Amino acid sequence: MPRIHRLDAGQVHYEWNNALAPRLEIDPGDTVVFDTRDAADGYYSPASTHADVLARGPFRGHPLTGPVRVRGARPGDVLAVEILEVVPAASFGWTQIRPGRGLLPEAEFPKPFLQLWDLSDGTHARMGRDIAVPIAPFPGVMGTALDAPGGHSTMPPRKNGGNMDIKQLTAGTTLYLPVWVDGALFSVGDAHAAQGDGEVCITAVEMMARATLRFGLEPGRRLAEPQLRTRGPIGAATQGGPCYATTAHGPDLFASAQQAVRYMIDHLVAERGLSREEAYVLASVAVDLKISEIVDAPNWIVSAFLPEAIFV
């Protein structure tokens, strides 16, 4: 008989290590209820300031809930995490510009910027009075044990997992995961409200939460990197109504990907009168950026997609 399990957050870790003993051991087929800290580790508070997004110190890893161990996990082996529910677990997320840091560089945005967002209605992220996100929670880093000994960064996602911020990966989706190690040795953290696709500022709607997963284990199926599946139609949370798209070409998509973010920074700025800074975080949060061409030699197209529906 499948068991409901609870992981709370009092205990986390902050690296990629197999030798990490697991807080707890599970059947195939069980469900796991995970209490994540935010990406800055419970830092933030609603009374917080731009000062002390500097004042926080260097990043050491993102906080993670785990690990947990499958029975019967091998090598070889693909874990399917079905995610069943993930909720704000306070009344307010966080979006910070960190100077060096994100899409666009230094010189553009060198002082350090916090927005607070009102989570309370549990359906909308508020920056203002002007402005309601719909929140799409999910966990951004979920991951399993690489194969490589010792610790390795959080930061960067990897063939395990790890920080993929995939917003797609919200309830009704399931992830699958390689198995590198016995056990798989699972762990979740990283939770947003709601994000763009890019997260150009590298930050999105930072929150802690509550997240349910039912574990699923596929033997022998051997996938060299993470896949998903989604439930229903992608982005239907903000896509429902009309968006604001600006576009840039060129032979490098990454410079492409941070002309199309400048032309829709500007843009708010003109048009919604935000500051910069404003706009960088509501780009990061609520704008996808897609790659609408790749064939058309030398120059490719990134379109940066803006719904309007978010503006009250």
Given for the second form:
Number of protein chains: 2
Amino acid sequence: MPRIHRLDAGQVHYEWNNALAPRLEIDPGDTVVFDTRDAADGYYSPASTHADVLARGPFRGHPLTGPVRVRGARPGDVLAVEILEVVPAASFGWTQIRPGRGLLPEAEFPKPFLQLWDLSDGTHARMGRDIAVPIAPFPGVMGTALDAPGGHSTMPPRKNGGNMDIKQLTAGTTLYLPVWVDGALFSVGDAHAAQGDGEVCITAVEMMARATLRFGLEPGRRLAEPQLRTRGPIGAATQGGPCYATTAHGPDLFASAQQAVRYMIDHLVAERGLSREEAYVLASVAVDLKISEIVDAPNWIVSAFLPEAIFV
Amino acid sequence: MPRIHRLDAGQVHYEWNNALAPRLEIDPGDTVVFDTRDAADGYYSPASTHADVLARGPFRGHPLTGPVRVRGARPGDVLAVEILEVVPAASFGWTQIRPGRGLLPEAEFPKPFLQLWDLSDGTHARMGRDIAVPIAPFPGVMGTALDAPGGHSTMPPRKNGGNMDIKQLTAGTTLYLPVWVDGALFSVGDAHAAQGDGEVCITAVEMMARATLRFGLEPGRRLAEPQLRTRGPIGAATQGGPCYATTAHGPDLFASAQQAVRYMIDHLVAERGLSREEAYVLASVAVDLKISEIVDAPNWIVSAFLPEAIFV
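Please give the corresponding structure for the form predicted in complex with a further copy of the same chain, as opposed to the form predicted alone shown earlier.
Below is the whole assembly, all chains and molecules, this chain first.
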């Protein structure tokens, strides 16, 4: 008989390490309701200011809730994580620009910037200026323990999942995570209320959350990297109405992504009256980066799509 | 009074060259109904075979219908191309794998392959195997003449647009093209019945088509590269039901795109019983490449999304 467990955020870990003791042991088929801290570990409040961004000090790692040991899970298996529900556990969210981090270099965004979002209506993240981004919450970090010993930074995603920041991992989606150690040792954190494909300023609408996940086990499926299946069409919740898109061509996808985002920032400043910092933040939260074509040598195209329904 | 013009495909050009004589001169506000040849210039028929792929000889350039001179257009202006309608002008389409072309190297796909599609119901491209990809037609190539003299290959997209292969350029979308020479000198061709973001095997569902475009002029808008606005939410026509997605992480977006597509091909072979060639073709026609995150150094994630509604 599958059980429902609860795991609070009173105790977290800040690195991937397969030597961490499991906080919970479950059977395949069980569900766990996780409370998760935000990426800044509760540092920000609705009273926070731009100056607080640099005062925060170095990033210690995402605070993660877990690990959860899944009985019977073995290397070579796949952990099927069905995302049943993700709900904000705070009435505000935040997005920061920290110079030198994110897609655009410090020379272009030399000053720290903090954007607070009002999440209190439960449906939209509001930054003022008649902008309301539909809330489509998901955990930025979900992962299993790595087989390599010792501590590993939570920042980069790896073959164990981790900080994937894949915005389609909302309720209804099933994430297929490779298992690398006995028991899988799953952890979760870093929830986002909304994010664009790319997460270009390196933060989304960051928030505390509650995530309800059901765990299945697929013995011997052997995935090299995470895969996923959504329940329905993607983007339905966050899009309605026209999209405006910028494009950039060239032989380097990273440089073209930067350039497409620069054009989008210019567009938002010129057409919507945002500051450059607000525009960069909004691009991170609501603009989707697509590889339009990757074959017409020597110039690939990266496109940045802005759903205009966010302007209310 | 805006006029409606027609331009047949009896005469085409195979390179960008601002010395080409305009076939038509119009005023801003006018509409042109273009007939366009397919990318292989009518080479394929419903009786074509895999062997015909290599027999075709070297690529001469996309056959383009135009140029159209827009009165009053000057460098620094933007040509607003409103896509009113794009309809197939043939009952079949084709997708080819030509070894050494496309996202995956010749070593992985050493043999030529031709996939024919039945377009006869007007709503779906059918390849057999109970696969029906919704038709969402758009011109792969739309562009203005370059300011640099001489002939320029039609293969790479550039600041004039050209072979952009942006699948959202369907009816209802307005494309904003920079003008680089007096009169703009617009041409169009290479229609696709369906394509995924990425167009990974370098051909989509290729076809002859009729494209109805209305031309506006925005003096002095000065865009560096093309931009666009859709009429409504994107993907609505081509998606319904779940998506399956593969992911690949790493510091190089191109390599991750290749890897995500390899995983998708493996998935289509294992779960849907396709041959590897059919899977590669289907990825080109129906799978969308997204940059999920481009900030969690050193590993970015490229995701490949397959809409499962195509399996009927």
